[in-house]
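Heads up, the chain below is alone and in the form predicted alone; it's given as structure tokens.
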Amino acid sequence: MDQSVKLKLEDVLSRAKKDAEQAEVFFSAVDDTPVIFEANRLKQLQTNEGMIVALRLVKNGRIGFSTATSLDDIGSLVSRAVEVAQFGAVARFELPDRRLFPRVSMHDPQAESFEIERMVDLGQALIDRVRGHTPDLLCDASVGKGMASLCIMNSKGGQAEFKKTFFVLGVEGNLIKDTDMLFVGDGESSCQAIADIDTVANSVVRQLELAKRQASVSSGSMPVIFTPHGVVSGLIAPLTVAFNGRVVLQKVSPLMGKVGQKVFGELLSLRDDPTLDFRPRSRPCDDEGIASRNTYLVKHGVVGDFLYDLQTAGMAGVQSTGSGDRVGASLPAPSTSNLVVEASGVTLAEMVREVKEGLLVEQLMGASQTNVLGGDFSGNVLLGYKIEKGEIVGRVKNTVVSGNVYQALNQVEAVGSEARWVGSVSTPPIMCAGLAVGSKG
């Protein structure tokens, strides 16, 4: 970090702690570069940098919050937390001192200078090789790059400083005929250079391959297999927000009080863990200069630990788990970081041969548009396939899948063998009994 932002950052902090019990600064700048396709043509290219500065104190055991966009104007940054303190909820929290952090790789000089010409290249390539596919493919591509900086201090001498590389590479293509459209994408993050298409380009010829016949699938219960995609279009929006602290505290969670309880499958292990190594969303600390750990939320079924940053926690009565997470120019919060299902023994062929009648999705449309809290999903297959006699034999149209996530996760027949990243999430395929299929085929 430059020398003259780093003592910007302490005159900040040392004004706060003039009128506050507790103060702390935070700064964050982002320097990315995005290469974007449109409809198989270079669309935009350019490069954004943005900077954040966060003051949160405590002055008469209430939090007082103010950010700015620069460091020109450190007195009305300091002034404005102060004033807002008077109407700021209760304090709950002590700031941390000085802390050890786990080792986390988060950099990568190639990512860092990867050249831009590059990265052109590489989503053209990755268009061209899916049109060779099917040349009627309408695409999108998006290749990305970028550094994060982060720095907090705090008036416990509390201090982190990292900086952290990504990449990005993904393509979404759909074809339309009449009144049938089809669907597809695939793609990759990483905090180090992604310079192979192979892994997303192969995974979209896959998906076009098994799409080139149709079938009709009846209505009824029966057994869903979700690939990674499908479980993260279809299964993980309600646990993240079952899981978390604030949730809990507000006692709308469903897990609320079964801490310790079997409610899920024992196949299910479900685990956030931000110490994973190049994961864009891994870190050493959270926003909030408490050391990172792997937390388990599920293990063989049963309900672990819950999410809380300090505030949260202190409400809870309990430790912070290192979640507190600031999405743009807000107070921390608890997030989930990197969620990570735990694979098992079976491999996705070997689950498809057990099926007679069934689905395979690949990915769901609005299935978190419905009762989260609750745990139900009801989800358009955007992109899913008939199993039949063991066998995959086309894809399927006007399908709805609908469910209650506790129910199908207590249901779970087989986890898969075969994890990959979805964003932030890793997981392998699952395989659920019973869910509801609707079909007007």
Second form
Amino acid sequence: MDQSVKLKLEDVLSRAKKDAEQAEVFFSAVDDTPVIFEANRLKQLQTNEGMIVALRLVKNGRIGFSTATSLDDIGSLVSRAVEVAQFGAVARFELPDRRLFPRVSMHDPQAESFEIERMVDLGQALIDRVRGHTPDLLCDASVGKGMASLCIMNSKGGQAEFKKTFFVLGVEGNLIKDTDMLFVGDGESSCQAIADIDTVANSVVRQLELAKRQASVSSGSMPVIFTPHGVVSGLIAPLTVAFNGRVVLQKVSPLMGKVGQKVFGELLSLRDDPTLDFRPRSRPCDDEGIASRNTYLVKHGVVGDFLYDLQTAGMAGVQSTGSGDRVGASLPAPSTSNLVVEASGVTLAEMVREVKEGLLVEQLMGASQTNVLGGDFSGNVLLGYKIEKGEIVGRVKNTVVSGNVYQALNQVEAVGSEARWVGSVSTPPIMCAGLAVGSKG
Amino acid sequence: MNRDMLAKALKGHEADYVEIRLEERRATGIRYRGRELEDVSQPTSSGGNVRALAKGGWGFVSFNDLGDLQEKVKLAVRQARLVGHDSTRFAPVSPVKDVLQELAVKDASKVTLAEKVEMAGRYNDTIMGVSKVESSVVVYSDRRRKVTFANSEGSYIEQTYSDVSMRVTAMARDGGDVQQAGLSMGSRGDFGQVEGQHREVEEIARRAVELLSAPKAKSGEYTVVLDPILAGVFTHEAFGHLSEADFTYENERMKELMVLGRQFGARHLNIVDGAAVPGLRGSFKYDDEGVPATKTYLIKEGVLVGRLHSRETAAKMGEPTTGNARAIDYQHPPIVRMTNTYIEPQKVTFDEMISEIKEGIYARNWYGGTTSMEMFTFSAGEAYAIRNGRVAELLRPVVLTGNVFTTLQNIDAIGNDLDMNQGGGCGKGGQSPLPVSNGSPHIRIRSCLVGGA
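Starting from the form predicted alone, produce the coordinates for the form predicted together with the partner chain.
Okay, now the whole complex, with that chain kicking things off.
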């Protein structure tokens, strides 16, 4: 980190300390360079440079907070935080002193130095490859690289400083025939440069193959297999809410009071792990300077720990799980990092073979726009296929799949062996026994 | 940053078009959770961007540090020239010079933090005071943006935008069963419009409790009646996004599908979008390309008659500009967005609409909505069974879904009670939540697919 920036952050801290019992300054700078393709062609190059400085302090036992996008007016940053502290929440934490953090690899010099021209070539190659399979496909794609540097220091002497790189590659295609629209797509993200388009291209080609034929399904209850994308679009949102320490403290998590109880099927194990190497959400410590650690949320169906940041941990009378996360200009709050659904024994092909009549769901649109707090999901099958007598027979449309994750994952039929990353979630396919399927026509 | 410096930075480049947008922002955020005041903050930010267009290719540079503007212009131009190998088509507009200082009646930027905290606290007390309510979330936010826009064609515009939004949620629990009900409010900066809603907020809290004993609807097709709020969300998701020209202008098949003159609904259906409709959350005088706002008919008497454009999409489709290029902030380029979108009222009364239904669902209020152009979903915050022409018992929340090409045709009654929904916001291309409003009278849709249980 630039020495002049560090000196300014120290200045913020020392000024804040004069007015407050505790103080912490957080600084992050992000430099992001996406290459954007539209309608099969290179459309736009971007360079986005952004930074944020956040001051949190505790004055008369209450939390004050302010942010700015420049270090030019330190006086205003401190005075706004002090002003807000008179209304702020009662602080339930002590900021951490200097700690040791686990080693987590997050920086790849090759991602940082990756040339724009090569990014353009990658994006074009990706589009050409999927259009080689389906020439009428109209594709949008993006290839992006970026770098983030982060610095935290507090009045207890706690500090953290690290740099990470990130790299993303993705493509979305649409195919329109009369009034029928097919949307396919996939992407990859990492802290390391991704120089290989095969994984994404092969996944999209497979979607195109499976969607060639159409099939219809009648309304009723039937087994549903969620692919990793399907799991993320359908089942994950209610779980991330229920394991959030803030929601547990509010007494509205269905898992409240269920620690140590078997709530889910034996096959299900789920953990939050920020210590994995080279995942974009990985980090040696959270945004409050608490060391990262692996946390089991579910082990063989039994409820493990909830996720806490400093404030919620203080309220709950437990230790922070290192889950304090800042989104933009907001106070830290508990959040998942990398969510890992542990793989089990069965391949997707084997799962499909077991099904007499059911669905394979790749994308469930709008599934979390319902009572996720209670575990409900309900969405339109944007991309999914009918399974008949152990075979995938074609794409379904005008179909809605609904359920409740606590029922669906209690009676989980199978958890697959082939896990993959979809954004910050790694999961294998999951098969649920009887879900409500509604269909038109 | 003064006007001359912008003018200087815009001179002598090698691009077909360059624009600079600078922004200063002050915001307030207040969040109650249960009995606790969880978060109070007043973030400020400032920054800008340069966008350049050369031979059909775009370059975009965003930054917080306003120094070295000329270097930033050079970088954006270099990027655009690297991309562009074609010809630039960009709809001409007359250069505008305008400085607007806008303040709402009781502008949120003039209200003290103490008053805002107190109002949010009173709503929270209202919720927590209802028996059997377990918890609450009350989120108040406002922001005031000052945006300065200048381009290489000589436009210079200063605009201020105030926006207020609020979401209250009540939660009730019975063992592992958790139910919630929520209400969104908003205004174009007027704090007064989110005050005094205690009766509605209390009703939300009661409903959260009632939902614990409410049955689930069975998944399948129903005749549904939507209230103006949910019908507004439906209009936005089911048709609004499809009428944004950026999905169509380079897609030959979409152009055929969305050809002007195509019949989308019956003769009673009129859908409008426009920022020139004043006083709503999506209202403004100029969009983020400096194009004057308009009011655009998308569907007139059931027929597709217009769509929403940026300068690029308008030029490439040979249609007039509509002033719909919007950016959520300086970190993003403007893209084609809705503003205030609504179905115009007709003559059917609510009672007439309901009386003809033997078995159906009355869906009110919203949880959310999303679209993939052809398919869309939108979810109701409140649902009731309709039986034999009457609204009957409360149901658990339902998700409604459909296909735009059949669902608009299936609207068989449009009410006389237009109301605008000012809550929530719109997300697209990583830019969320953008202030918009949407509205409708009550509408009735035949054969709508409902996801229940």
